[in-house]
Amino acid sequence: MRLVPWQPDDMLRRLDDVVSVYGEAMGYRAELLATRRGYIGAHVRRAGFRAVATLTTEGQLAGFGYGYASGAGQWWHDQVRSALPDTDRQRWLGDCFEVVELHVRPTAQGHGIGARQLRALLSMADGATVLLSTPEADEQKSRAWRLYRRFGFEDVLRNFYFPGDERAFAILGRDLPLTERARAEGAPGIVGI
């Protein structure tokens, strides 16, 4: 397997691929998976847009990842800015990115590629911070948990509530950048980053 940066044009390319991983990863319904085609499209052209795939040796995306500056006007730094204590919002969101999706086909997790997917993202963010929501679960039990966690993710929001999303979430976050020590610690693998 390779990870690779993506341009927003390889990740519309990949589209269907892309919210093939995601379904698969999050276990939604058809119908849900659909929205997140636009969503996903509009999502390429922020600023600060940064992905990552890991593409098998036979081209086929097994994990993909990406994020953007986090800013007034988007819809989850909006919902987000409202949770916060005004003295947490200038700290977490005055200078932040945001790791928007962070996923992995079940088929080949377990094997480091969520790891070095999101170290390579993190490598590659402008920012000071860095955000992202994740549904609330057992941490010992949760791979995502677990690979947060050793990212250093720290808790800002627990127990949040999105709209129109029965779930509990958690908001992590972390300073940026990635310690030198971080960056190098399983990043074999990284191609043109």
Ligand SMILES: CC(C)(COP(=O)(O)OP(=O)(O)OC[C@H]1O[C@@H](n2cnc3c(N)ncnc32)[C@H](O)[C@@H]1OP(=O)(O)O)[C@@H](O)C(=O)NCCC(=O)NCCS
The other form holds:
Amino acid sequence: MRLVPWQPDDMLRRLDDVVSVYGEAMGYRAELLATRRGYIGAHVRRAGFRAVATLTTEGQLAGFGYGYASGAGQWWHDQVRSALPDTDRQRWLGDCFEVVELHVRPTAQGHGIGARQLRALLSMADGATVLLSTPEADEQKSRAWRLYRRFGFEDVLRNFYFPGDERAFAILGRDLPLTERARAEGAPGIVGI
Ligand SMILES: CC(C)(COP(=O)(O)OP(=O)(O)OC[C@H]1O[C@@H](n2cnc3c(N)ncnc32)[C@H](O)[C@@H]1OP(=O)(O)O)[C@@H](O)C(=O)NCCC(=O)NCCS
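Got the form predicted alone; could you also share the form predicted in complex with the named molecule?
Below is the whole assembly, all chains and molecules, this chain first.
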């Protein structure tokens, strides 16, 4: 397995694979994936875009993650902003990198790939804070939750509902840059990118 930084065009070239990993990891239906494909294609042009991918020795996509500078006028940013109390808006959204997607193909999960991707992505990100949203779940049982907690993500909003989605989400955040401790605890035993 090889972890590589991706430029926007790398992501666009592998968009079919990206959507396939995303669909498998999240268990989403084909109709939803078509819409998501369009969004991802547009996201690569956003300011501060950063992406990483994990490739097998045969070049197959095992996982990916990406994010960008969170800004006013973006749907996710505006939803989160309107739900935050005034005092938290500047603290969390003033200079924020949003982790938009982070996924590993189910057959490749559980081997530290997600942690390695997250660590690399946050190391490349600009911003004073990082935010992400993840479905509410049992923190002990969910691999995503365990991963984010290991990296020191704290609760920013809990049981938040985005318009048009019946699932409850948590918005989690932490300061950037990653401390050495968070880097080590998030991805133990892995050296370098
Ligand atoms: C969440 C997700 C990205 C995590 O990626 P992953 O590669 O499966 O997870 P990790 O990197 O944490 O690895 C899992 C386990 O391997 C362990 N691990 C860490 N480094 C390791 C290494 N070098 N070798 C082996 N195992 C290692 C971790 O301790 C972790 O243990 P835990 O899950 O019991 O806490 C992935 O599971 C996924 O795509 N899930 C479905 C989609 C999803 O929920 N995405 C996030 C939505 S916001």
